[in-house]
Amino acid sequence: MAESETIRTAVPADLPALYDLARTALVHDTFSPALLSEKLFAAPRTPEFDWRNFVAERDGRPVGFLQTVVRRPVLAGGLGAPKAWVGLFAVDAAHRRRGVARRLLARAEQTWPADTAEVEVLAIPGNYFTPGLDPRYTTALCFLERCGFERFRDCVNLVGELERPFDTAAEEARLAGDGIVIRRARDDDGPRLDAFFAANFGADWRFEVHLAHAQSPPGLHLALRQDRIIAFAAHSGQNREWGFFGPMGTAPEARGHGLGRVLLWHCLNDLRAAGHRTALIPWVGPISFYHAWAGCRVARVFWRYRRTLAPA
């Protein structure tokens, strides 16, 4: 390690300097200090998640930072091995190829439990900046591959224009005839949501929906039959300044009724009313659905990386 370089834990007071570094290093992304603070310091998860941020300094000035997150299942029932993530990271252009990122990663590795099975890059449940690496960050791509990470999947973000509101009245009248009610989530919907996600989509999506539900007004719209949730769509649970949509899902027995498009339109109308000119739909699977019902287009492609570890 260079004599003048130190690596320490980052604290919220470092935000202005980290923002200046990130803004100049992450040239394909636009974001505010508040959004960077959300990613690095909000840590909006339950106790099984351990969040840490490390900053490398030379002569007292930050030249790089790296976030790491560990999920320890022992605190969530003891099922499975721990999993780690390499979160948002950046190195000042003038200090690249000097080992800064590798030393930050080595410091992060010290925080991973010995029985950690896998490390994934960027796609941290409930608080991710991007769902993978934009391959235009070629230096970062090469760094990850030199460190043993392997590309295992691609994913895309879509963008939809919000030039006009979406009219849901006719669709909602049709659904009402089938006994289905569309409405915004209420404060007393927590137990209904718990039951729905326990049966269908699991804890990670339940947490993201909790973040959307906590907004004022809730960024969460529901479809119910006989007072039981059968579909949902959420927005603004994180990355609010980007007009962030998702997640969305329908119980298997309720698919084929057009619930998804109606709930999507409600969320997009919310984003438009909040002043957004576009909506960002991240980590998309059914591209054709969003293209057909909201005119969305592919905006960015991400490569997902992971490294499998041999437990000690």
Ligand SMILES: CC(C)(COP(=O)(O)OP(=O)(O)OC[C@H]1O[C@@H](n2cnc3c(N)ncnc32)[C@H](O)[C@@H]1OP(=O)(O)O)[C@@H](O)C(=O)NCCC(=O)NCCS
Contents of the next structure:
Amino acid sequence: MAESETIRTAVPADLPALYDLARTALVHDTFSPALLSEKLFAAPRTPEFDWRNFVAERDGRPVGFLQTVVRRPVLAGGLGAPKAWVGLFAVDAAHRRRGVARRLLARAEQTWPADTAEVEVLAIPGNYFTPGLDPRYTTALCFLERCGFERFRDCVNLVGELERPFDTAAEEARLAGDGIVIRRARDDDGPRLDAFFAANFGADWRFEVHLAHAQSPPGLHLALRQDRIIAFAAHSGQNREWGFFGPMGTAPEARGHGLGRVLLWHCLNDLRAAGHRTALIPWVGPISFYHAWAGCRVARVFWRYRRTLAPA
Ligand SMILES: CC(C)(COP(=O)(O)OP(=O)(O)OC[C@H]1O[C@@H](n2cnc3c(N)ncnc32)[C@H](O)[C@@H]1OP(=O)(O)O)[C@@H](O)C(=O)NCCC(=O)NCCS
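For comparison with the form predicted alone, kindly provide the form predicted together with the named molecule.
What follows is the whole complex; the chain from before opens it.
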């Protein structure tokens, strides 16, 4: 390591420098300092999640950073096996191929518990910038593969044009005839949501929906039968400036009744009313559903990378 290089934990006061690094390096993305701050410093879901950002400095100047997250799930019987993530990372172009990223990753590795089974790249539940690596970031792809990460899956982001509002009236009248109510989530829906996610979709989506529910007005629309939630669609829980949709889901027994498209339309109408010209549908999923009901098309492809860690 060069004598003048240090690696330390980043603090929120580093945001302007980290934003300069990220904005210059991440040429396929558009984002504000506030969005980067949400990814790096909002740190939702503690204590289950441990969030850290490391910054490399040369001669006192930040030249690179890397985020890492460790999650040790809290289970009924105690703590589950930890999983780690490598989040956003970038190195100043003038300082590349000198091992800066490799040393940042090695520093991150020191924070992973000895029994960590797996480390994944970028797809951090509830606070992700992208759900994998855009392979156009070719140097990052080379770096990850050199460091032992393996590509294991692809996923896509879709984009939907919000030219006109969707008319939900006829569909809602039809559903009302079947005893199904479509409405925006209310403040008192927390217990209904807890019950729904305990039976369907699990804790990660419960958390993402909590973020959407906390918006004002709630970025969350529900379908209910006999006062029980049977489907939901959310938006704006994170990455709000991108017109961010999701997640959405219908309980298995309620599928095939057209609930999903009505809830999708409500969310897209909200995004349009908030001034967005397009909606981002991330980490999809059923492409043909979004294409059929909202004309969405594939905007980006991501490669998911992970590394399996040998037990200590
Ligand atoms: C990816 C990135 C962080 C690598 O930073 P870096 O400090 O140059 O990486 P290192 O010097 O530690 O490289 C470690 C190894 O990765 C591989 N690697 C890194 N950059 C490479 C490149 N341009 N071409 C081929 N291999 C590369 C090499 O094997 C390298 O080891 P070597 O130099 O001994 O051969 C940097 O290129 C970057 O900031 N890219 C843009 C940001 C980005 O794409 N981020 C990912 C999305 S969050």
